[in-house]
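Single chain ahead, written as structure tokens, the form predicted alone.
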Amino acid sequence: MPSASGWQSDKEDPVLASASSARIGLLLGLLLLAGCGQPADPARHRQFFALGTLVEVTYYGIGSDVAEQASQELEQMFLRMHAEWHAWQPGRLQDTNRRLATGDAFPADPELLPLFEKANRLSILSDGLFNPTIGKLVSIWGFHSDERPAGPPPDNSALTALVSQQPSVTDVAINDGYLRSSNPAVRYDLGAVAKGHAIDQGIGRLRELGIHNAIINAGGDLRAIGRHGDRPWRIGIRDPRGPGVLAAIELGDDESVFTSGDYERFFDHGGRRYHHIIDPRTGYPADTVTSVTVVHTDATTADAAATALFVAGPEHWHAIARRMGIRYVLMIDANGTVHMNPAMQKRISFDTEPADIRLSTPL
């Protein structure tokens, strides 16, 4: 999610926020039913609490204590991640962004560095549109906070204030394992990017465990590996105004589904919602997307680019998914308007056809 916030969903109590945001975003479980009629599934589920979500794994084909003990290891892994890489309280990234902010150079924490290095590159692929390095932004729209902002929307001038300063993956340098940032305004919050990292990192042990046919959902962004059975994995896309399935898609052997909507983390003030995608080149919500869906096989570069393609918008998303490799994009609009390439038209099934679609050329 998004030069986004972190990690927590945006309701009052974090386990009801969590199963209401495995409900809304990407909606796995009943889509794993082939239907009325049918057997029992025989899939596997196992549930957790990490990242700031609820994370579920469906296993297929293996048996309950492996599929047990692959769920503690992951709920281990992603607890540590969480609390290392957490934006707004103690841990490896906050020590790194309070060293960077003195200009002088240091030690990259060895289990960061690779992240760092991933989401550096790809926000200049994004062209600066994924932009890490506005933890300031985010912070002073109130969500570098586990509880939900109550408004109102911050003073204008301290906006551009943080705005003139440009933080960007460019003032950070990075050589011989050392970091250094000459831009004094760079706080990274990797929102946007840790949860794809974490379920890359998860489908990754997945394999050594030797289980080849499962999906990791955190809070409805997840990577599927395999078959569910004789069949595709299957899964829903949610509609952003709506309380339902927008779509559903059938997924290859490995591919990830992420998106960002503005539905996610917000409040509402003088009529208005603020939600915590934020352009950084206004300091002001992206506001003429409401939601982004797009499909690739990594799921850190698919984090990334929902944020960027969600901040992009209507006109421009299309050049920015061509720079990062997005074959599958799906863009619903502020105004309902459905916009996707022919890429993805051929792969989703609409629930109910949308009443506007608007088909790009080929990416």
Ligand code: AMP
The other form holds:
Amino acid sequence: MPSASGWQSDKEDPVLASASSARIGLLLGLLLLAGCGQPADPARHRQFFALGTLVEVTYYGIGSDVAEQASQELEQMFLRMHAEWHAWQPGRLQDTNRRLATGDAFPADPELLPLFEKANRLSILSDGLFNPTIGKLVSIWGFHSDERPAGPPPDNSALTALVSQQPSVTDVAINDGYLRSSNPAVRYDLGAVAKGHAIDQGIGRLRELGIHNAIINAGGDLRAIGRHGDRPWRIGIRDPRGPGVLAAIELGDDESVFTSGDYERFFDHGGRRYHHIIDPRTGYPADTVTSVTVVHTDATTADAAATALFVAGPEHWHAIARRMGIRYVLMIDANGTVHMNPAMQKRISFDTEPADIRLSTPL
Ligand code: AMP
Ligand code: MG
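Form predicted alone done, so how does the form predicted in complex with ligand AMP look?
Below: every chain and molecule of the assembly, starting with the one above.
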């Protein structure tokens, strides 16, 4: 575990220093603490824009050519996935949504089918708090756009009407590769889980290429495999209310760290912040939490769980985390109180010890 003073020296690390000076530090919610203050970091770093964000891939123990080739492959793979899985641009997901609205059975897109199956399972485990079928709600809020939404918030009556249609993954039958929706309100939005799925696929590809020590970090959400030489990978968790880092964590051989935060996509209107994580029960942005970080082996599960626990909030996250098989949770609520389970507390070290920490019972 890095101590607070160890963390200070990490700030001098060239990777972190260049990251903050180049605005990258703002984009990467979770910062890679690469070199322990050593001037020459033996890890190799590659960056590109894909999945709607800056992706940083870090490698240890491979040559420059291999790193370059792997990064180019990942970039192409992620660009293609992002285009195809957009809920609001022509592509496989939009086609699927159009056909789901008809109520007829149709053959599922083979690339998307495993993701639908997994997202549906995760949604059920989350008690519907992670609900990938609320595309209509996300759209009416204006978060179905690459532009930053400007508001104003939608009419309450329009939101109530959409919520009352109760779209759910249980409305979608998947049989022998065919999809059919019994609820015309179902529209898939994979925004809460697609990045995780893409990172899982990316890690799979790196392993096929013989790369076993790497991190794929997409805008602060990441999966790490192997180690940084003779020590574990170590990363920083972004402070949801400041430019810096809240805490540091060392990762095991294969772990994903995903954060859902109200600072990622939002607009301010009438003195209030409206952000992109919607409570499917109310139609409004979930308002009890500012950020949730979870650690889990599988990036897709971690991604869905961070969103679900954000909606669950400080009173109800524990039961949902348990059901989703999550063992490490860090949540900052709207008052700045830090909620954690004891296993998470043992693993992380805060830059500045929070004034108010609430420990849950073990998960
Ligand atoms: P994340 O940043 O992973 O928490 O995902 C947020 C994105 O998922 C939003 O931009 C929406 O596209 C979508 N979304 C919002 N609320 C939910 C929800 N309750 N369940 C599933 N997806 C959601
Ligand atoms: Mg998510």
